[in-house]
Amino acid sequence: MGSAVAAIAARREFFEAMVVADYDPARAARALPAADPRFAAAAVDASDQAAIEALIAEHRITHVLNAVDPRFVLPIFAAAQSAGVDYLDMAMSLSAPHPTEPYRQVGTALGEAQFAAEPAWKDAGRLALVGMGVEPGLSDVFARYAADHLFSEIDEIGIRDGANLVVTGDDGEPIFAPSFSIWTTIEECLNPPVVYEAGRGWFTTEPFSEPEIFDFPADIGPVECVNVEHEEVLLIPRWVGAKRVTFKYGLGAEFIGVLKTLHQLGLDRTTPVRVGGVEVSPRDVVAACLPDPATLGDRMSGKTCAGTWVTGTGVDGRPREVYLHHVVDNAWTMAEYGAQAVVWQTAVNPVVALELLASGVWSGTGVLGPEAFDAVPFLDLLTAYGSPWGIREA
């Protein structure tokens, strides 16, 4: 994620310096853009909070995107906190399920923690953009442009996640290999998901619930989704007003079958368990064996659909049903910042914000989401990067 951040900001003339920190230096070094004084390469341990800490001060920091798997979010988030400046992130602190009702009641929602520390934030007068990915993020900022722009009451905002994205193996013949970070997958997809509706608010059900088909723009067409944990359902009724939130992901038979088996043989577990005298956990073995999603691009063909579903009661008082998407080619993200297009469509909305918040076009304190913000300066500023969104009207 952390080259593809780089490859897009190295277009834009906001900011005097980036630094790219990971574990492995030389990783961080292989991220850079080539011959662009403004860009370094830094070690830091994401979990290390004082080192993080360090890095900020070191390089004269002004704001920190964390763009690492969110096991790590609450260290990164908690030393921005401490050094004083402005933080971002593409995914929240995790969730637990409620220990005795998993798949009624929610437990530890997902950015619990991080809005717990909202008043320190905002006591500070410093800001804490949580969310700011594609999805969430995106979707969050499409959420907000329809109930300022679109509609006079919202009956559902139902997040919808589609691709026709196709990975080969060397053989040429399609292949299981997640354009994401398995880790990430498996945790949001096997947690109860959340739902969010007026006067119930927020309660959960069971994994891969309420399967439906959507069409998708684009030619990519029908896919069936289902109900997934994510952000923007915790997110999107804090800030903006409608009588159900949900998220639904276009996951496929094949992805789910793997995910259950995945499940049922306990290698979807974080806690370590003893193989040979050592400790390792199921989950990260499962990482280790798929290949790393960033490396896919060659491979992959297609293209990926982020996009918010909203119904209701339009400007002119009449029923409206919308999509607002926002469609990449892998094609096309591979020849113009050789990034295959899911982790290019999660980069570029930070960067964006970025942009947004270094020209005071956007500012705020505490700890807040993307649809606090006004969508259109965000939705014109994407525009201006080469990569538009769209309406669909039902």
Contents of the next structure:
Number of protein chains: 2
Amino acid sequence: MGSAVAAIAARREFFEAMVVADYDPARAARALPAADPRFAAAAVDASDQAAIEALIAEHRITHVLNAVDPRFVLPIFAAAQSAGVDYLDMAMSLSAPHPTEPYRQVGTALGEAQFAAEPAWKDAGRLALVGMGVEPGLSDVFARYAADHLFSEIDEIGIRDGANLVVTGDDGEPIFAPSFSIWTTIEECLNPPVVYEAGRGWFTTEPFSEPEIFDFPADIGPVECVNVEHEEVLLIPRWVGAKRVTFKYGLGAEFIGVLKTLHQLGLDRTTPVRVGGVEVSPRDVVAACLPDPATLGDRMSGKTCAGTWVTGTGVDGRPREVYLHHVVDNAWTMAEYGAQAVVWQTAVNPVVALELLASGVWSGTGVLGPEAFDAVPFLDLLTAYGSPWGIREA
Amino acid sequence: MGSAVAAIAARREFFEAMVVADYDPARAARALPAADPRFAAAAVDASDQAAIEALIAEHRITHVLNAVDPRFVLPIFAAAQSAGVDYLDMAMSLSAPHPTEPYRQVGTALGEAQFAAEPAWKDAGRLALVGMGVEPGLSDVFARYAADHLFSEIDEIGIRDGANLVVTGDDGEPIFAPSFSIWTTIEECLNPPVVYEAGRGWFTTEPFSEPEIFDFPADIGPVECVNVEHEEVLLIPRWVGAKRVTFKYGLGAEFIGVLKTLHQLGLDRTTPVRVGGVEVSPRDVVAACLPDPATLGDRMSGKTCAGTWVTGTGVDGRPREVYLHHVVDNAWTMAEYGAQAVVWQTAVNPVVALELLASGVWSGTGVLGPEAFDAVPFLDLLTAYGSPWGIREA
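Next up, the form predicted in complex with a further copy of the same chain, please; the one we just looked at was the form predicted alone.
So here's everything in the complex, that chain up top.
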């Protein structure tokens, strides 16, 4: 993800310097765009708050963009807060299920630990722009756009994500290879999905609930989607009025089966098990057995679609139903940036946001989601980055 | 498996002493029947041929019964050969797929490494009785019985294994918990299944080939069975004439789905992967995540059935079809022996064989399968152990 951010940012003029940090300094160095003196590599342990603070001080960082997996949200977030700099991420602090009614009530919500720090961020006059990838991120921007420009009243905001990406093996046959971090995908899909309803607030359901076939644009077509725990459901109701907010992921029947089996066998667990003389997290072993999603771009084909489906009453007072969407073709992202589609689509949005913050078009203090800002300049700048969005009326 | 062997043998008089050896001496000690001075515990590394030879010498062992998983067949087999003692096992040396046509041709067959040592065993006048559990084992005895007493000509001998065992979790709901070593089950089910046909010899197919619904006796009923690599297919044609020999395992659709997913994700692999700072075999991690099958007996209910289905021409010259079978109820094995049904059913057969060898009713030299011996005394003695077999005419 960091490599794609660097490749996208390298084409822009809005920043003076960008430090790409990784646990493995060689990996950080490989992410640096060629012949661009604005970029530097550094080594850092993302679980070590003090080390991150030292890195911020050493390079006089003004904005920390967290591009690692959500296990490391809190130390990076706390380091930015402590160092008094602005912060962005693409996924929020992890949830914990309700101790007695996990499939009915929210326990600790996604991002709850970050919103708890809201007063301190506001007092310090600093901004934590949370959930600023594609989903959450662009999907939240779409929700704000719909509320401001398309609807007078919103019944439901449903994020819908689907793709027709296929990865082929050495023999040219399709292979099983998730296009995004399996660690995060397991976390999202096996946690109790969260749903928001006005009057009732946030509640949870069984995993894979409310299956529906959603017809995606471009040539993706119909995909089976199910409820999944995702930040948008927590973020959108804070700034956008809607009677219901959901997130459904187009996993498809095969992938749902794989996730159910991993859960059934306990292979989704993150607590270590003893194997021979060592201790390992089963979920880390699953991830180690699968190819690194970031390396799959040249064996992948197809498109991925992120978007926000909105129903309600249009500004003209008549019923309206739209799907605001952003489709990315893997062939294009590979040719232009050498990044696979899902990674590129996630990475482009925080770069757009950084540019809006750098120019002052977006500004704010506290812990804010993307829907707290004006959607139009964001969508215009995304289009200027060469990646237009679309709208489908039902 | 060793604990069940000891518990069963403790009720018999045919031996002077039995040493239960394990990598973990405390585990060996726990397997000793109470207040029976014939039993002793020892520590041994089953992968260390010299250590096994030393153990044989120390205790003046006459028969080595290998009751560990098939990865350790060769060092134990070689140690017995080198020490000049008799040997029994319940699974044979592992196969390796054909390098270019794994789903058509046999590469290295199950037991091939053991049969290669046949001349040396014969020269030494010592017996290696291989595949002497329930399947292989009792199933091979059934095949010999059918050939000697029921048929004048055999068309097909098909081993068919099915169960209705259910394991319940702490909340009383059924949980996923294989009743036999998952390591061995993965090995059996994902290796190319082997089939024997007179004239063509041994050949392999794709995993899970030739699905059929087989109606099992007792109250087990119909279960989906598929071809699986198993020793009987290699053993039976060496001693019993048949036009076709197969092994089909009643895995059921759910378990077949689990195995396919493990394979798809590479979690069936035994070669280590790097996870953080350590290296582990993914298959060992899968096993570590599941409950130890030997500990499930008191949470298990139902019956397991092993048997041999035979079609051909009866001794009266008319078409005949029979299913010779052995059904074990988990409630009975738990009450009688404190062992779960599948473990007990596997363990009882080598004890019966040891008793027949001790009494001289069975004798032989070389590397022999169970079907090389007279079936009747075996089946009679099994019944005398309290566990009768049955026959169903089609």
